[in-house]
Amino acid sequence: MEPRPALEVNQLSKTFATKNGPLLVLDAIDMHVNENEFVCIVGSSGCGKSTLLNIVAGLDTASQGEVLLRGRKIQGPGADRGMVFQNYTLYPWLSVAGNVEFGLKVSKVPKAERQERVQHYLDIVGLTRFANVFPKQLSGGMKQRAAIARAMANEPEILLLDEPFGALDCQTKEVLQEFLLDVAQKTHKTFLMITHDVEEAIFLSERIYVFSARPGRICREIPIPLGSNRDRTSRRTSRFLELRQDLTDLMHGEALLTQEAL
């Protein structure tokens, strides 16, 4: 059966005004996300990453074309996309089961559901043990699971990732990597995530759009055939090495052409 596209972004534009006149961020994007895929967007910081998922998120507008979730034009923020920002966004007065309750208050969904949700999403982030500690109480990594699992219990139909973990040191973003790639095929959600980290992008994804440096542009779709079964090994893998220098050569590469054209 053919994949069916859970997102689509048609030759969507961005173009910003400035006292230097209209500066062009994203130019022509056509991109898609697939039912049940983890897509990673990379690219080099100004590049309109974070833009264009403004964009999807519905916190932003284009300057031309258009996104479409299941075939409806986006138009602005709703619960069918679920956020996860580098910062944590937690509300501090709350405890975790609050935080991740709190939505789903605002939606109105019933006392009996929500508990049931937000005990489900607590169990799948592992912080079951740690529903009614605050948010100071948590470690980053804490902290970030917290906000993945606020944003799950909504049950968007795509969830959106702004680099989540870039504000994280390497251990403990390689554990959540790993852990991210665990909730992925647990709940078979849609994931949309930028992030600058190439080795993040192969390891998370099934397919990577490659961006240009400003304006933003798709320079190559790159397809990841790693498979489902993906642990800390396969970063050793001569394939994962392969695809790293690769993604790493072509991403210097378009630094360089903008560079020049200063």
Second form
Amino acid sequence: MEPRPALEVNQLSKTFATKNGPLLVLDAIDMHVNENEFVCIVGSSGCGKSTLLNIVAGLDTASQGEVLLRGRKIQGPGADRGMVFQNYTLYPWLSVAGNVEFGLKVSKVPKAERQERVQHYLDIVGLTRFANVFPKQLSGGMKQRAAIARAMANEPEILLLDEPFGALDCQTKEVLQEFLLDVAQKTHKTFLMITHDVEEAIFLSERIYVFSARPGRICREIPIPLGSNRDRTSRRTSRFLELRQDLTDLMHGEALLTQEAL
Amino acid sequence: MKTLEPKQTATNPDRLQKPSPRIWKIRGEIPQSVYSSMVVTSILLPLAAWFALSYSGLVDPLFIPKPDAVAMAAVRMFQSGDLPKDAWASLSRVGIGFCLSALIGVPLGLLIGTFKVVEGLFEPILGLFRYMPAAAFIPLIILWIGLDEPAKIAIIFLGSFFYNTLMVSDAVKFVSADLIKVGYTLGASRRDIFFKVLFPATLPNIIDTLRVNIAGAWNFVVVAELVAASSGLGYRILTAQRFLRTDEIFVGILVIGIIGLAIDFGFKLLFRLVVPWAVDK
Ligand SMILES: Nc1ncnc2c1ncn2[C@@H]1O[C@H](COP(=O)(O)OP(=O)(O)OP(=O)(O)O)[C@@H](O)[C@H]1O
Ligand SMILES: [Mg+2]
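Now that the form predicted alone has been shown, please provide the structure of the form predicted in complex with the partner chain.
Let's see the whole complex now, leading with the same chain.
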């Protein structure tokens, strides 16, 4: 029997009320993320990816349909779903350790355990040396690593990442992708990540949902059979390049279609 | 590549290489020595003008007293105990009036910025009051409260309360929505968001708001004392004018300025101590 997915999105639609009338942004989305799976959503800008992730996080509500986390219907935001945003969202008044501790504090985790977990996750993201500095002293890549540690310290059932590396330069981005891959392999967590970087999606995920725009729909679901022993050299394998070519072509076609629709 | 046009290569480097004068770089850093000499100049120049005008005898000492006369008046007023007493009277008025205004204004501003309901209830009316000059309320206040201390405190309160409240509420609205969202995804309750996200995020702005507005309140105490008082720096200036003691007026104004500067410095220090993370550089 198939294991029950960690996250299920059933027939989810979202309509925004705008000045020019209702705007259908997401249309009947059906998708799921299995336990310990890394899933990416790719799609062109404006196709509703962030909207979907916000609904999953409970920060926005669906117009129709539902989101289930381990079978429970999502009603609002909660510590069971961690989120990392594209913009830097570390709290500037807290040290790096203070940021990682934030979620534990509001959930009233006892102090000893708090400190232990903070240390553990700072160690995982390699920021132990920077525990006591303010976020403004960190580089962009370090900020996102700290944000990932902060989300993971809560030990959520799923991690939601909204283009976490979108604002970084190419080199930093690659390093962080490898870092995230490593974290995913080490921690066996469940990840749902948004990106519009095809290579990033293939490198990290076991499955990819491709979105088409206006309204956002799932136009393809692509398994990435690269196995679980990936490292940076995987990027150069012919299998990888082939997948990248296919996905790029697919997205290019989608982009052309939406251009015509405009 | 051979697409570069020779014309471009001939003109562009010229434009690029033209050195811009270092101290006029927009928002650029300048050597500390240059900066210090600017500061010294800005103080010395008016002083020099004052010395020149008064000692040359070009201007009647009734209008511009000689610096030594002012210094002597200062010593005299200090020794007689008048000056410390007046300064203290003014300071305590501002202290009480402004503290009250901050104690009510800051929490109210935070609530206005946080909850639309509170915004609807208070913002329009406060916005209206903000444009009614507090000085114009002085006659009413005298009529309602009288001429005593409470009246002066009320004037200072009125003169700073609306600004404190509305500036704090604006600061709350400027807190990035992402900081709030991420708080929720970390398990924060609305209460946590208010006290552990919105409040600390606004704190630098709150301190700065108070620093700016206490300058206004400090000006206001003089206005309040010019109207009716038997102590305070404003009162001292008014009395000096009655006796044509221009030197004492000078002393009064200088002391007001120096105390104001000290208050400003105090708030800047507070900023560095309380919210070091928000200090530039
Ligand atoms: N609150 C809102 N009100 C009205 N329209 C909205 C709102 N939020 C988003 N939209 C619209 O919904 C569409 C999808 O937005 P969304 O941010 O989800 O796209 P996205 O796929 O994340 O794009 P990007 O890759 O640029 O981040 C956009 O056309 C946007 O203008
Ligand atoms: Mg987005």
